[in-house]
Amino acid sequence: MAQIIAIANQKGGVGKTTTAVNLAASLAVLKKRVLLVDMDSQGNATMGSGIQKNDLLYSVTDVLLGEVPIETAITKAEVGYKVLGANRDLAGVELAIAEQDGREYILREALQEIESSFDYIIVDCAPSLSLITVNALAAVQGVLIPMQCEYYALEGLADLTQTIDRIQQALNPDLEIVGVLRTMYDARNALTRDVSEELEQYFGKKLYDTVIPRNVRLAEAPAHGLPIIYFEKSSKGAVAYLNLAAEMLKKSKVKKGSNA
């Protein structure tokens, strides 16, 4: 069965799509079967995975409404993963959903449809805490959370972690925080240096290792469509997000044999 892992973070801007994205283009590149889907309305991750948005036949929306099935409206993407893909469309969906009884599981129940053909799916959550993100958190098993090593995202860090307790206790008793990255990190700030001394003495284990740098390529990308390893290989940020899915795998290793 899929590993599934929500990337989410109240606050905007902190690389959030950037990550479900690349993340998503590493894994498979490691070989790794791998869905992304996009529940944000603005449709990033799915543009940053070069596909049009608004072109898109059936879309995550198609499938929360039920529709169409998931698999009619899931799309092969040119960069080795596939894509549920999400466009305006999906703004008008909590009206639409709010009145249904099960509505904070549709997302979760159309997912244990497909979840065997994949090893991972990634799923990129709007900064909003809407009902759609209610179904995206309560179809996942963990959630990765991006931030910048500033102390805004602290505040919104806390924020989140209560969201998360919430959604634990009221809707996903198996929801847990997986990992914490940090995101547009310049080593020469001291700033950045404090709170990321913060996180580690928070977090611990769960604050990964691999930092993803500041990196003019890195945000250059999105706008080809492309992820980093296909828009930039040798690039700071493209080995930093396969640093990252190689930490990942690793760490999924060493808990399956905890488990055993």
Ligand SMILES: Nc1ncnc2c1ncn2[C@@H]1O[C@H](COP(=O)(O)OP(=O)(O)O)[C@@H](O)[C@H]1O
Second form
Amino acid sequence: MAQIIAIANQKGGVGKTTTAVNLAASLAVLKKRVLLVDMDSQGNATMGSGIQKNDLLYSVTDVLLGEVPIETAITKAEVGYKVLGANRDLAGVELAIAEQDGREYILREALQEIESSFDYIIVDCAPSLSLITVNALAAVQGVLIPMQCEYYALEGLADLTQTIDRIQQALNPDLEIVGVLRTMYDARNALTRDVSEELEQYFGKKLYDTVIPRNVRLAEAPAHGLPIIYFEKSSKGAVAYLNLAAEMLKKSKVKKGSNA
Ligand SMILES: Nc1ncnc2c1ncn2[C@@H]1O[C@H](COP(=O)(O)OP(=O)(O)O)[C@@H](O)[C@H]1O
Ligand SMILES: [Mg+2]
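Return the form predicted together with the ligand of this protein as a structure block, the form predicted on its own having already been given.
Let's see the whole complex now, leading with the same chain.
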């Protein structure tokens, strides 16, 4: 059974897509079978994986509309993992499925068909809480929340945890926060350190030890359609995302062990 994880935060620009792409690539480097699902009509995770969003024969839109089986819509990226891509067509799906029975569970049911082929399925979410994002949160076991350590990050926190609680109660009892990730981290900045401390208090063990530094290479890599590890593998950003993948694997091993 795959671990299915959404990368979500209602705030835009906090590093969701950067994390989705680079975590997927790093897990693949660590020999895991990975599928990256792009649930944002901007298609940034698709492009960042080296796939032209406008040339997709099939995308996640076709899967949500029930037009093709999920296997057909999955493409193989040249960067070690597979991608269920998205483009602007996804923006029209919301209306098309709004009246449908089981509209919140379309992605969940599709992923059930293929999850045995993967160790990890990473779902990149858009910042809005649309029916598309609800489909993502209803389909996963855990949410990874990237957070920029700035003052306003804390403001959105209550909203975010409330949203997750609501979806857990209404749609997905298994849903939990798997981890909170500090992104664009600048250790020299006093505010970063203060916010970081508050996050530690609020989330405890859920806060990853690994932090993602602000690193210009991470911002440049998508323009080349490459995860950072294939763009500049010795950069701080590449090392950080590899460390995150390793930390995640270690935590899931500990968890499995304690259940046995
Ligand atoms: N650690 C980082 N260092 C430098 N730039 C980053 C970092 N993480 C993300 N970025 C840049 O910040 C912007 C927003 O990141 P993105 O991952 O697209 O956020 P989101 O998906 O949450 O909107 C992008 O231009 C991205 O390249
Ligand atoms: Mg994004």
